[in-house]
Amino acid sequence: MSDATATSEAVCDAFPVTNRNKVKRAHERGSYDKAAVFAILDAALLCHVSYVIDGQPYCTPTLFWREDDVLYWHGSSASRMLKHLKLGTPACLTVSHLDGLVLARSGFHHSANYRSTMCFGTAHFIEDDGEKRKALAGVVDRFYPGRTLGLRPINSQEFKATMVVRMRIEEASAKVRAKNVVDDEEDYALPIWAGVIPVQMTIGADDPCPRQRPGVTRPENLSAYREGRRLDEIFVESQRAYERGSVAD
């Protein structure tokens, strides 16, 4: 492989660095690699999407999912964003994971271990019915692969009331802190406890619907959701399974 080819492939595997996505503080924690950004996205269910409407900023928490470099989320067809999304509007989607509480010997150096990403693009709502139906299946199957096959199909009222938004990632950056305490050198001699308290989100025990029909059992395709497992790891596994299923289709 020539140096030019290697450089070209490296560029394709990373998002361009611009004033919009450049990590300016603690830049050593930043990355523009697509693999790093996608890994953080795939480990999440909830995101925050920001827009500006008529000069007023709005930030909306919502469920989202990813297919390649395209992000999807849904909302109400009565949303204030509808007319703006028809033409396309700039948006910023963020995801963050809290991995640890970092306690230092001074208040200034207290911190957190985290994984985060910011993705920029132009958001549009999906007008084509076929694409919209596929996307609505994706919001379920991305987290619970194959589940839509056994569900009651969406009805016309639900379909009409739901808006699906898509945004191709134009620029993005990831930022991660994954280390222990960093104190001022002279503070290490102080008799103060310091360290990291790990934080995880894990699966609890099932709480079946109280009106569950007799004989209905938990399906095998939910076997990844076992009590005690880390949720972010399950989401990543589910995304990979969903991608394999999409390729198979």
Given for the second form:
Protein chains: 2
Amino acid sequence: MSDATATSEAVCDAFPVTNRNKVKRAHERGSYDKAAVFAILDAALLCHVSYVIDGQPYCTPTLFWREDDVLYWHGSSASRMLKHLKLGTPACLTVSHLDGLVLARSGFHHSANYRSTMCFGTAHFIEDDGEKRKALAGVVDRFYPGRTLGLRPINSQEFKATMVVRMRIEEASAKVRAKNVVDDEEDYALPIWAGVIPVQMTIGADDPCPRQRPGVTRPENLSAYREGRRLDEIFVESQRAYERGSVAD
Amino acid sequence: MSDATATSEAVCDAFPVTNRNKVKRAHERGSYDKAAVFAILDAALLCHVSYVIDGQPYCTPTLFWREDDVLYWHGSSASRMLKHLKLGTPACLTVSHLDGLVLARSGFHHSANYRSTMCFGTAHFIEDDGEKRKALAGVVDRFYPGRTLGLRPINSQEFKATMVVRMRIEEASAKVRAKNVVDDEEDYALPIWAGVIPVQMTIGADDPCPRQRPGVTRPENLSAYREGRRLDEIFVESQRAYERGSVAD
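So the form predicted alone is up there; where is the form predicted in complex with a further copy of the same chain?
Entire complex below, previous chain first.
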């Protein structure tokens, strides 16, 4: 949805609902609010992108990043996906977080807690070198705010070898399950253990490069990536820092 | 690949390589071995399935399970995906595990450690009630071996409301990155911190159903799901237990 078609603030805050993104199943779990969609996207580094070649669907895992309602991903010019997207092609980018295993008193009510979003649009290569250069800084700084400034700059060979794809989100939906087990009323009386086993993605202990130059210490701008912390929370923080244009360190 | 086309043991151990599943980029990370593909599948509960409706690709996150080279997933008859698969349709089921963030001395060599597999085939509804019933026990017992026996059995309404999809893997590829940063030779001399920040999915503290019957304790067959353990390791163990037909409790 471009600014030109936005007729009210309420419209701006949500993606339009069409047959493509309408949540068909368990619709009480669904939302079209931009805030809900962005919160799920911003908690992730990995997405799955679907696209079609000759009627065959492909589901490719890749890193992505977001600026406003534009999603970016990148890769080598040798990648199947990126060759195909050259001319602009319908795509669906999905992000999912598994948050818990839900064990019920019947098989039917077993479930999972999760947060997921499906984003629809048309994926294009970025042809403009200036736009591509800006986007390529984003892939690092969005996750590690300010890091690009301290790196060996990109060279022309790397710049040529990297393709960046942009996709404005035309429609999207978010779906969340975040609650304990829901059993049939009569089943609560059964002597069966039920509940949620939460799961989370957490940071482990650093594994520094074995060829690290002596005296080089971990920079302050990576301090959020501490052992034991939740990865999704760090990614949301780093997205906020990136949006503030933070280039600390 | 059906048994009829298998001409040697070597062929049985790997999926055929075609234009559809050939790893085009970073092919040194790729494999077509069944063992490599199954190891990645078995470490997961969540997959992303891609399918096409009227030229539009959809990428749907869903739970799945495996028996030999057949993948299963399920859902309500109200789901968009499942309605579409009724007649048999090409699909791609992808599983990805994020294992680490790879920080390099240049933006170009930033990467991620991961394990992923893309599986191609034709997805069909299970029409036969007996086969469907067996598959539906699998969705619970594959993750929680032996649990189905202790549950309130499925009723006919639930059985009707649940659709199960099966897809024999015709082709698949696995792709793994599991190493420290690889920088350009001349960049190792730069005073820039580089290395891997490992990430893992771990179990949290139980959140039992608030309506748990007094005296009901967590069953022995869930003992693998202990706080702090890696989820992917538990899933591989439970798949092995499921394959052994273990119904302990």
